[in-house]
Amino acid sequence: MTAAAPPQSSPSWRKGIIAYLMVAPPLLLMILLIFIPALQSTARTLTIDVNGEPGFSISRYTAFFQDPISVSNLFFTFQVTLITLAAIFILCFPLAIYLRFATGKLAGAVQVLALFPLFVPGIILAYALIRFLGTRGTLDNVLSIVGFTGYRTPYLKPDAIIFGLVWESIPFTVLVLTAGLRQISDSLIESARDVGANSWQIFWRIILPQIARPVLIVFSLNFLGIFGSYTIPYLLGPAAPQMMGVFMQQTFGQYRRPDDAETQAVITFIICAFIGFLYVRTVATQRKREESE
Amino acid sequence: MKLRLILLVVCIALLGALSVSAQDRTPIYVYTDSDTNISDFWTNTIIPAFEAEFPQYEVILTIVRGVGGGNADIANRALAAMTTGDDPQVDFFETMNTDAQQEWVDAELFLAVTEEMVPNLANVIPATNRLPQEMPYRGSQVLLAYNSDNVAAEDVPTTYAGLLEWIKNNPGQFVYNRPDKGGSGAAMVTRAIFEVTGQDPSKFVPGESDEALIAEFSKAWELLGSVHDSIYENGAYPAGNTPVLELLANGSVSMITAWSDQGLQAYNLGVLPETTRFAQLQDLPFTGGYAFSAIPSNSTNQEGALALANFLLSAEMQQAIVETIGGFPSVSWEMLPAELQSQYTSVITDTVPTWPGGAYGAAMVEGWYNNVATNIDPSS
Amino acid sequence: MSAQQLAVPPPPIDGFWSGTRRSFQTMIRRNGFGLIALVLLALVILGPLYSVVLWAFAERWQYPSLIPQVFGLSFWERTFARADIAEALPFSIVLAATVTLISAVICLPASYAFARMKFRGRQLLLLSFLATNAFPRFGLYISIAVIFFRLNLIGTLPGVILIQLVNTLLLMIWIPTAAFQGVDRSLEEAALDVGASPLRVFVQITLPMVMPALSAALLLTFVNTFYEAQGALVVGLPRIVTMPVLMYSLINSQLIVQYGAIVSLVLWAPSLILLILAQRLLRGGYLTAGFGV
């Protein structure tokens, strides 16, 4: 801004200021409402009172990993998250490919159905699933009408959590994967077909490498959402083991141990941050490569 | 076109929200996380009657049931407000375990109430075991509810040992909820603790924490663990009183533990089938419970809150508790009409064991989760 | 995809049924996957919702009937007689609209800066918004509440708006950023070359191109905010009661199933209207184009 500034750098300098000003409001909001509270929590979990003086300690973390219940809940959360992710991909990949290449009313109907869960909040879903999957629920009822009587309900078991979480994740996953697939041009696929590639080769050699990034987005964001989920595992899942969201609430609200709840929160945060970091790095390197091309 | 219509609707809604006029009456902010029968009772009976008698107050009832920690979260919020000296925006907790968190006790978060402040406290029966900060205003007791189509009257257990035996003999036909998600399930667990500590609830003094007594809980986990596999779906415990009632209502199970008031109401509403019957254990009944109201000491409308507390303990409201929600009074039955007494004494036993909560409650919940609900041995 | 369209050859003499079967077989061959997907999705997505919808109109429904024994609307009257619902529903709609609007005002300039301007740390700052999803919610809200007490924001509209804004940042920055990046710069440059002002170029060329993605971002933000419950609970009560906060209590522990079902249906209404609007975006495939893929 000052006259001393070299004239040729002045515009970009000013432009930088403007850019920072434009970015500042949401950034400040996030720092104030996410980073500061989270850092406070993290700092508290690493501090213990030593004769009235705060001192550094990782004792809370060692306590967490020595407690078999905590470890089993963490392990269970991982298990549910990974199985749910696998199920999401198995379901949504064919759907996305279909929606990318199909046109017409049927495809439109399929898309509307696939997007519908976007408009159903978790609490209603839980309410509906209890009546759908439960003993003598709709599914049980329909099965018994067609003559199948040995129905065992997944309600209050891990299967119901997975079912609910997959249900919730379908729209986002299909949206992102379909969008990724749309960026592959028809001509590329047609020329591959012209040189005699079959469907599998087209999928493996052309489609898959092109949508690595959407797949990563879907993987990481779904991972984070599932890992921190609360309503579905709380209302549909078993009393034990518990997913971390439920466990945390339990520790905070029922066992009256806010310190331990905070430790659990920070542990989930570290895990989620790791997934986030993997994602950030992949995206960053890919962008760099795109820009250099 | 559609967009314009939506904009119109939004504008009308906005105007509606703005037109809520300023009130002259002093608000009393009441929080409850009790089940619907209770919050409906407040909305339809207590609040209209109170506001008719005290027109200077406006009761604003907020229902925080089922989200996060319910009233405990709001109490923590009030505690935070206390440290910063802000208005906690809560004057009255419909139910509260005032000693559930040590920080609350240390900070004297709740007001100690005396008979000078709330005259009707003089009528409250001693069996309610109240702390100075707590005002019991309604009670109810956990009962066994069963479907008489599937359970013959002579097979209904009359002792706790008999109940465990029945569960083992009828796998999948009994269910209770997680002890922290509703009192009907908690009663199943606390009754096991009473069973292994000599069937003597008086050992458990509110506000105390006897380590030796807590150490004995492990025997209760063995009892409950022995029937774990015979519970509905090999040990599937629902997350609330209502889901358990629903399992009985749709025939998934034949017997449950249920709150007397909720069970009776569900029966009257036709939610539970007509073949539903209720029973109580004869050796030592399931715990009853009193709902303890409490006033945060930093409430900005203590006068109104105390008036409300006194009103709840009036003969008029105590009678409504019996008649409307199938609960039982916290004042002496003699204060109520004689015909009402005779009508209800068959359901209500004289001894109502109470569970002290506090440190015992936390140990009970955590012990159950770690030993009964899971098959992991914590010592391994 | 109607059967008449496909049954172009007139039905042969052996009758209507074989003709129908043939046209059906044609349809399967042409749309095999789509049909299977449609049927499966209809079962999985609509199945759970089936009982909720029917319960809302049931007077009496006992096992083992697939539909209620007695239909009726008496529970609708009882539900709407509740003052809390009549107050919370319009308020929630206005609140969600307000949050969406503020979010757009804050985030859209930022996303423009992220997409178009060069400044140090651009990539890192953009990726940092992922953090809004990476934190376990429950602990975070409690920590935020502690900070809000100091700022006197508990139980106030600004407090609720702030906490809900945080949840909108990721969507409202990432989708528009991708859209701005996707705009064909040569069109803008051509317009600038012929002497159009930068503002005019933005309004007449850039904006129309990113509009579908912006609409998608606004739509998704509105729906997500409308269903947000936990933040509103911790920060908003007692003065601010949103519909989802009410819904938790109505659905979670209500002896009368109809209440929960009716409230669910009522809560769907706003998002169903949006879903109808979204149809237009879906058909053009725009909704999927905005996910930063």
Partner chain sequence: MSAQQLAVPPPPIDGFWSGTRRSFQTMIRRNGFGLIALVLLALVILGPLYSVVLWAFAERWQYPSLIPQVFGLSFWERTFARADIAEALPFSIVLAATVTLISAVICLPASYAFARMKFRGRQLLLLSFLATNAFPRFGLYISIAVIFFRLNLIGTLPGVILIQLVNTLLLMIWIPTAAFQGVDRSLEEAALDVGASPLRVFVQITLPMVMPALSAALLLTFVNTFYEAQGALVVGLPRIVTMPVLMYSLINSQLIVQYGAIVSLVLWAPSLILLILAQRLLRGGYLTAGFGV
Second form
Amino acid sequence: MTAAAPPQSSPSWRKGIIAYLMVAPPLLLMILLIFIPALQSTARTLTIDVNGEPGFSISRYTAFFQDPISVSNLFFTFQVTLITLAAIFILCFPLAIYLRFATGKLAGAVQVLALFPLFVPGIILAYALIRFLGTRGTLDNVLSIVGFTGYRTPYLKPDAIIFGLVWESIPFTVLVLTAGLRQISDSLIESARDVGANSWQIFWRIILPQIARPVLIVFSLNFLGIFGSYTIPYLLGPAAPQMMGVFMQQTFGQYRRPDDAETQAVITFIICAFIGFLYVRTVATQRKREESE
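The structure above corresponds to the form predicted together with its partner chain; please provide the structure of the form predicted on its own.
We keep it simple here and write out only the one chain, dropping partners and molecules.
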């Protein structure tokens, strides 16, 4: 009785077609909803000048960077974004390390609290922070009970925006960093301890190099979300300066200047696209390096 022939693998070209068909729907959706509108808006800002005359011109961008209010709002957006990112890492990185190595009921409770903002809509969070941080709010009343009367509310100030965006970003950041830390095997850490490595050496030489990709993911996606945020800055932030999301909405809706709002949107898109490009390039480079090793 002859042995059955092993099943033949499908040709490589067929696997390639299947892979491309699986990727095609989200790729087409991105092209239709993101790239084509972005290219159309960019083309309009370069082919119609600030006076509405057709022809190649960068007058819209020149007008933007010559306007003190526009430049102030752009720098304010960068400032809030970078401070928020720093606060997110300072708060969430130790929390992720704790959740990676801690066990027991306390660690479970901390994880539930860290993920709780994930289930709170942004607008609900904003109004809750108004009631908590505002004048004669919860925090002010508690401080008054214990005898502290010098409370100054951060509501309608940049501090309130940062506080709200940090709170909103905690669940995603903790999830990504914890998932990256869980990829580091316990046996590797135990081996380092067996040869005499202390906690700082383990962190600096083992943990930190292996979570470069999760850190990059957190930085890039949080940057994109914070830089283009609208709800939290609109409800908690000052009237001036404004973050770019609020600035665009008011330019388009209140001032009835759609051309200026489109220019602001293109500038915001270019900045975010640059961060996205750095993220994709870094991830691709790391993947090639890992495959070559």
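Positions refer to the first chain, counted from 1. Take the two forms, superpose them, and find the largest set of C-alpha atoms that agree within 1.5 Å; that set is the rigid core. In this text the structure is predicted, and so the values were computed from the model without any measurement.
Core-superposed comparison between these two forms: CA of D67 displaced by less than 2 Å.
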